[in-house]
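In the block that follows, a single chain appears as structure tokens, in the form predicted alone.
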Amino acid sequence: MKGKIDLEKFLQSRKEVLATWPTGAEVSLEDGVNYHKALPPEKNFAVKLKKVKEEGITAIQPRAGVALLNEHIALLKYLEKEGEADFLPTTIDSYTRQNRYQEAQRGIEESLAEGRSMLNGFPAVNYGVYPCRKIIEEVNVPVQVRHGTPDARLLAEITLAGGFSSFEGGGITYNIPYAKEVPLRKSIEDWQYVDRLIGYYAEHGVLINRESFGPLTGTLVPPSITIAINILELLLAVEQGVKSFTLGLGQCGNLNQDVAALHGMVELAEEYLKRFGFQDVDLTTVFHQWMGGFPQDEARAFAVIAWGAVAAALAKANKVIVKTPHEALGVPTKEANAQGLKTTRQIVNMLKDQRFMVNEEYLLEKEMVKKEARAIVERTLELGEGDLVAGIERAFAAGVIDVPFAPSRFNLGKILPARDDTGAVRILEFGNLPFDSEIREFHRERLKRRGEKEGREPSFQMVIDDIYAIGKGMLVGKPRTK
């Protein structure tokens, strides 16, 4: 661990960053950290997160952004009032998330001329702070910056001055599984970048939520590549100074699996935090509902949602990203995404004050998955000498962290999930991932017993199955039977 990159550096870094694209000239920090102040605190994010976990409920919200600055607005308050959010989202297109502010113009002004948003979210960084701030006076809940970019250093500046109080993604969940030629050194320290401004805004009496991007690719992705990956952000994170961080899993599919993975991943994430002497750290957790294929029927959609709900409820996450019934079938509307919402809510309000039936499953799955992810985190660090970027680095490159189906070439792409016959995530092939002849065997025989009942090899097309499975109505990728 390096510490926190030095204040000079950092603000010689940000006159280059600012001076990227024309808004970046309305960005000050002190008056940023005065508009967040002068913010009543059930606006902030981490001060609502952290009230919500202290209550033990689980929030929920959605993903939602359009082109145009008052239909953003808009679709944003039908949000909270017909969807009943706690916290709201805004997603941002695509354009903005590769750094390409002249396409994403265009996509404003296309969408002006058609009376329609011609983009797939909201280019903040067009907009500029005060547009930003309109968004947060117009809700009355806390507003989060959700997006998909490697290098969002300038979209952090525009935002957070805006008064968004929360910002997703990392070095290596917003790269990874996003782009193919953005090498992870390049990555991380663009988001080293965003905490250390985070962490500006903390020692300055301003608290900024950090979350990592918990589902990855969103297939079959196992539980503990997850946990790592979230963990060495945390790591990164907390060094420059972040004080409020939520930690991100996708929902698999298995119940025991699923709560197990929560809780065995806030254990691990607290152990680190305390190893490496970080005590004052608000830590928190986000469950992603369903992020694979979903059917095209609506009825069985809200099925899957649902399902999403339970798991979220029972494992006492403490918000949860919530799908709508049209995800299947392209953008939805907001009366489909306000469904989602509404079936989120009636679950975790039904199941608010019910717990979570500990087995010996749940048991076994905990510490399995906190072995493989302490196994893949201590080979990290390992790699690195002392130095988390560099261990990062070789660690993909060594496949030690390898991520199933990511686009990007900095991964080795060599491991292969499949599902066993209770619908948990399981290793088919390891590639170079650091896991002793113990957790092989656990995942050998768990796949073992799949292919016996089935009467068949686990083999890759378990693998193609298990993808498609949910859109046809089922968990398991059962064979095709003529």
Given for the second form:
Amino acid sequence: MKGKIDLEKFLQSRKEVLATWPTGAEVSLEDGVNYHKALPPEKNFAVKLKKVKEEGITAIQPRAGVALLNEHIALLKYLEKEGEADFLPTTIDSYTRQNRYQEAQRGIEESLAEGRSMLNGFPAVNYGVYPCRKIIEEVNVPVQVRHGTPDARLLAEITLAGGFSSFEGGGITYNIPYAKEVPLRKSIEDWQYVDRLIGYYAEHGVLINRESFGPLTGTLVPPSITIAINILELLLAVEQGVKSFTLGLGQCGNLNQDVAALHGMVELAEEYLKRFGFQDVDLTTVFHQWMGGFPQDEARAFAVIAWGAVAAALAKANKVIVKTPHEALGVPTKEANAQGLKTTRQIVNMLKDQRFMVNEEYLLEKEMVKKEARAIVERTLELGEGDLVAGIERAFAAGVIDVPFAPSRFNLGKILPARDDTGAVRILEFGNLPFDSEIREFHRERLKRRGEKEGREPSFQMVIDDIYAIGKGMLVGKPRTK
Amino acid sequence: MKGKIDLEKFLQSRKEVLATWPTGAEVSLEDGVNYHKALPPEKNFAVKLKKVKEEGITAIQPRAGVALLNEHIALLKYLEKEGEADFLPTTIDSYTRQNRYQEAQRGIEESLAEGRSMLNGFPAVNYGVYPCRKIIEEVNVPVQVRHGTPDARLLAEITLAGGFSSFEGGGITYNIPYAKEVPLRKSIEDWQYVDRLIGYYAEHGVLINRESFGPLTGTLVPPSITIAINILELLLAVEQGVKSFTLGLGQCGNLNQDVAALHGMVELAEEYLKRFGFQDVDLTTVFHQWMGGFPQDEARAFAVIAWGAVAAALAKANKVIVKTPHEALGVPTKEANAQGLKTTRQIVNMLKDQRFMVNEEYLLEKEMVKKEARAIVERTLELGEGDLVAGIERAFAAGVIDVPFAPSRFNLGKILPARDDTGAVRILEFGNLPFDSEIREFHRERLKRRGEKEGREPSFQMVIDDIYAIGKGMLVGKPRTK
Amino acid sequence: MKEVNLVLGVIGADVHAIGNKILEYALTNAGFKVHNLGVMVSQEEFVKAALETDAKAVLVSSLYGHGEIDCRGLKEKFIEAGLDDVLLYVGGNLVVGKQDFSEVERKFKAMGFDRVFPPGTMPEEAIKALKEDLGLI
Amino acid sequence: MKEVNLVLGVIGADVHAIGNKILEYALTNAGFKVHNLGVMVSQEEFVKAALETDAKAVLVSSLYGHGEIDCRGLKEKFIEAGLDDVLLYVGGNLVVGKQDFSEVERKFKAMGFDRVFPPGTMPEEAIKALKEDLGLI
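Show the same protein again, this time as the form predicted in complex with another copy of the chain rather than the form predicted alone.
Now the full complex is given, and it begins with the chain already shown.
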């Protein structure tokens, strides 16, 4: 690891970044730090999340963002009051995520003209620092920026100076699933900038939470791949001075696997933090309710939401990101969003004093997922020869890290996941994953069991069946009857 | 045990029973048997339930019944088609349950006049055999009679001759929670008549399923009490020739306890069947989603429904009885009823290949619940000195069996349940339950943990807090802040 | 607070016992002298108990949906018995199915009830109403 | 079936890749020659690919809600390029928020699309429509 970016160099690049859109001129680090310090502590994401972890409860957070400022504030206030959200989001629109601020501007204008949001999120860069602060001032809980931006430097500058105290993403998790042509080195370096910025705030006494985007492509991602990537982003972040980091995992659907993966992720992350000498990091977890296809029927969607909440609560995730009964239909109404929160709240409350009981299958699952994730991280470190960024770049190029169904051409895309006969996500095609024969045999054996039950060889059709399964009311995809 | 009721004696009492209301004249055993034999096997409850058990899935069934025949049929058809119910119910109205057929008649007439159901169920006795058969013919899945009738002799005669192939209840479970003044001997003997009637059908080649009413008073019933009562009703039923029996359990809310109780119930029941030499009984299980107070908010109600479905699916209950998002508001619309079914279907499907993993806490819980239930059953058998009915009568009088919150004056009503710090239902006041010091210490210790956490002595106020808890979005009731 | 007698019961063929037990506990705790008739109480039993105990108020519960049929004529029986002044409350799941509560309230008020409580009412609300209506605050 | 060229892609700044990969697989399996442009495809890229491959149909997906902005003017570009006869399909979560689908369909048909598919459409339905519209049945 190369250590923190030199302050002078960082301040130098800031000038270029802030010049890329007029609102950049509004940003001042000193003003940003002072603004955060003047905020009440209950509005600080990192502080509240640490408290949540200490209390052993699972906090709930929605996704939400619309094009117009007042509507966005009204939406967040509604989710805070009606939905009783512990943490609020500001989801950024897809044009801003691609730094297409001109198009975002057009989206704001069209939204004004049409009287409804024509963007799928809040274009924070176009609004600038002061409208962001208006959001923070109008609500009573911490607010996080959630997006999918490979180059989020300006977005981070503006929103953090604007009082947001948590920033989701990472050089891998906001590139591979969110871009097609962005080289990994570029996105990782841009995210090192973001992490350095957060490190700067930390140096000046302001704690900003960083969260990795666990779900990646959202569908059938084998947990060990998520864990490996999360750990790499954690190391990149803490290297730049990030002090509050949240590891993320998307629900797969098999309870035992989901709980084992969440616990295994934390154990392995702590191991790596210790190994690289980072001692003062607040490590927390976020669990995402199922990110793949949802049933269109709302009653069925509530079931999927509840099942995600059950896994989060039993695993004692510190936070759960909530889906809505409109999931299959696109961006939800505020009422549907609050309903998802209420269902989730009821579950996490009813389950807060219950825990997942340790059993042999769980221990095996956790052992295997750690073994797999460790193999990926270790090989990546080797490939880097002391340069983590280079290691990650090479690992992706070689398929040592490989995310299924990713749009990025910098992802090899040779692995194929499928569910086994218990619904746990296994690996059908290993591509170039650095797995030993024990691991491979484990996956093969589990998939074989399913193949035998269904009387078919595992194939791409099986994968497709799995992708559609939850939307059709199952977990393990059934062979289609022709 | 005294064995099957003598056929001649049975046929003699039939005459009296059938004479209690004009529609009784329509009933003929021969005609009933022939009618069942002419029905397709997929409409037979016992046959389908056996198949469900073999397949290892959890079937879903709603509650439903309205005053008018055509509306009732339309309701069932809707729940079959829209709700994809595996089994259908016909819930009987509360007047019929008290044999108040005159009032039920008034309810039918008022319903006709008002154009909406003025009864909370279908008054099958008033309709008679042929309208019942119309129901059976209009739907494609088996239909069960669900009610709460201490003296269900005429109801059974009419509905079974009418083609219904499952009958819920029992001399204990349809007396103690459903009546105030009916002596146990009376209700048990009336239910021995019902069981004998089903035995008669069995002798003539027609399998009718009998189901015990597991939830009892629906709120915080310690599982061991339910299990003991279920086993006593099972023994009473098989003694009269019942060949398909379903043990019932109401959800308590702590997953580990619910699964352990369901499994423990089956194990213990099999033990007693073996001991008393009943070898050809199809034993199945039904799990009731939470029967106590529900949240008024529908999104929260969906969470409670889903959590019940999760417990049923992981415990591999053969059937789950489904609540609706309108639960807190009274009798649901058909749409709400179908929604409850859909949520439940989605959960049981997603979880059908997953199982509850054996762990130490589960094994302890199962051991304890069996120990408790066995103590109750054994003491009841002792008290009966060879006469099971007398034993049950004496056990209730002595408080050896005691159901919390029951309206019957033949129930001692001295025990008091409360949740422990994990939400499991424990016993706070033991009354005269025949429990040894090990069992008592187990309960006391668990409740003490909760008391310490909450800084209060366990008391009736704690019990009240628990009763309201789920409706207010928790499982363990919180001390109220004055 | 001087002794105030109340009569409590679940009307008709209704056997829902839990709310009844909680209400008895809460009303007693609040200082009332509660005569709890339990479940499955007929109109005649309510009248008789109100007469015998000199009750200031009668609290009728109905949880099973038949409340409309069961409560019809109750007020008239109270008037016949000279109990015009006794407060009549009713609460619970009063009708079959989901209906607009204001409609239900209108209907039961027309039947002579002084207060009508929706499903999910906490005991505290009934106690507050009693204290107001009986001038105990 | 003789070789029929199709162009497939996710329009705009949208990176939803999974449905795109499945659609490619299903269309290829159904016998079409699929030219999949993947995600984040501009209007110009669709026109260019349709020209170069002599496509009979262009299937545009949009999953992220910006479909309305992204698709506006696409048909005009096809007409300009002399591709009036190429079938234009669009499908996915086309607008932000829950809207009546018939309204969405009307809007996109007015924009020149021949078929508009709602969220959750299975590949089989698109294939059936293609075969009908291309006279392949």
